[in-house]
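There is one chain below, alone, in structure tokens, taken in the form predicted on its own.
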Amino acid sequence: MRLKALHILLIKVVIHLAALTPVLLTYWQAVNDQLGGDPVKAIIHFTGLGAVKLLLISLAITPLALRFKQGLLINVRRLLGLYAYFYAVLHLASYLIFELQFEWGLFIKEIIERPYITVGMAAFIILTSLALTSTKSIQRKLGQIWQKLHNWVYLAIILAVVHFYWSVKSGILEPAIYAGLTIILLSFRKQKLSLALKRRAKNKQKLKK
């Protein structure tokens, strides 16, 4: 069955509900002291992992659309990416507000001295640039540069998974699962990534000359 515009609309409604409902429920539980002994840690973990999951789902859209020949499915990719960024914003905000109590000096120190936070902030900066340039009007203005910029999402998911792995105090099974999913999704783009690396190598050689 070919997806139609109505199907895409319904999928988007499901995405909105699936992305917003858990957030509202989690923060409601935090306010009502229903997140266990360490609600701050629970919120930070939930929002960070949510960002990783949504980013992985957004990266799965293109392979699925190609595999099942559902071109319209691409139209939900941007929404998923924006929700991944939304969760990343909540993750960072929760850390700043609840964990550090707006201690900006300490925040800068953490970025410099703690590698997993350094990596996490690098991923966040990339996602911010992608979110700010995600509109169709900016896409038209940037032209081919837009695609090159948005290819940085591959680095963002790698950094996000590394951030998650380093932040886990015990047990590597869950991070390993997300690392495996990342490798699988990137393997679908190995030709694209290979061409990008070759172009970058050629550009470096030109600059040296």
Given for the second form:
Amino acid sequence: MRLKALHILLIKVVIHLAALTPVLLTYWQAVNDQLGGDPVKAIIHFTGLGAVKLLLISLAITPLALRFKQGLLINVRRLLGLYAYFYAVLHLASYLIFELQFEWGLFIKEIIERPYITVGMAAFIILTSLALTSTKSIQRKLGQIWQKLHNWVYLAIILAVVHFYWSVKSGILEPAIYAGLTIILLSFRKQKLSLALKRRAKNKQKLKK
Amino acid sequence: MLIRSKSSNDLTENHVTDESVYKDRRQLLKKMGFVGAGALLAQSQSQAFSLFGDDDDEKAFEQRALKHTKSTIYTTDEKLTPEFKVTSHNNFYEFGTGKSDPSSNAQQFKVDPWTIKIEGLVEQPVELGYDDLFSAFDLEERIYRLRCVEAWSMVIPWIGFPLSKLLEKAKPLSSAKYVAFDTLYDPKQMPGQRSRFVGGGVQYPYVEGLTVEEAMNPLALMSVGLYGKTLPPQNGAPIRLVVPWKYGFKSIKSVVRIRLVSSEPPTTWKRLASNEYGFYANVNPAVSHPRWSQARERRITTGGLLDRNRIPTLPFNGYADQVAHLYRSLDLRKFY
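The form predicted on its own done, now the form predicted together with its partner chain:
Now the complete complex, all chains and molecules, led by this one.
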């Protein structure tokens, strides 16, 4: 069966519900002190992991669309990416508002001094620039540059997983699962990535000459 | 004659899941290897999706009231952390690395019979059984602050007796310089010891240590209860150490052995990451953890997400008057 516009619309409705309901429910529980001993940590963990999961799902769309010849499926990619960014915004905002409780000086210092936070921040900046350039009109205006810019999502997911791995005290099972999924999803882009790397190497050689 | 025709979706007796299988369903899922996928789907640490509860297959550990007096010296008027948070937000990797893992995985933990041995460089090795834990010494309630190395803190009414009294019973030799503590090693009961994935890659048994001077300090408490009752397993039943001027990981749980030794024992977290966790691990706002600042902490009491609970961390967790003299000749930046 080939997916039609109506199916895509339905999938989008499901994505909205599946992405928003847990956020509302979890923040509601946290505000009312029903989220275990430390609601702040729970919220930060929930939003951060949510961002990684959504980003991974968004990266699975293209391979799925190609494999099952569902061209229209590509239309849900942006929505998933934007929800991943939404979770990332909540993650960072919750860290500043609830963990550091607006200690701005420390916020800046931690971003600069703690490597795992620096890495997370780098992923966040990439996602911000992708979110800001996600509208159709900007996509048209940027042309080829747009695709180049949005290829940075591959780096963003790697940085996000490194950030997660680095943040846990010990025990690598959970980060390892996400790292594994990342590798699988990136392996579908093997050609694209190796081509880009080769081109870069060539450019460098040219510059040397 | 009644002729009953069966439709294909009618269930018969032999379709009923055997009760033992039903009760064991989580274990079966684990055995079938669904854990990885489950962990992926689970919203870790959040309960957004656990609409069906977890209360149908496990009886909670039974605590009993303890006779005790209330200390007038070791107390504080700070707001207490509610009991349900003290007993549901725990680091006890033997039962899993998630904060709520110990309270959900440790309820069947057996604490009676129990034996704790005091041995090594002593004149008179001592062995206490389960009942002795509550009768060998007068029990006293002390309200202590607990500062976790992860920059959160609690205020907890412990019940116990001074570690010094226990050590004195064994008469340490003058050659004893350190005290080493071991947690029970029982992989059958402790899933974290069975699997390195559950236990966070920690080498077990968990080992902690103090210098003899630290151990003899009156603040060092062997706790057998909290909030008027015996300890629940997630808090280190039946007996644990509480050293309130040090980060929480020093306060070792479910202790089975105390050894007086001549050299520094290889403590668990130092062995795992010596650049992050030292032997002394005194609460110190001036020395950051490599990955986060220790200058402040979030005090866990009541109130949810919007609670303004960030307070400055005090040197030695506010117990400097009692313990600072122990470290006068020590560079606390080097010996963190």
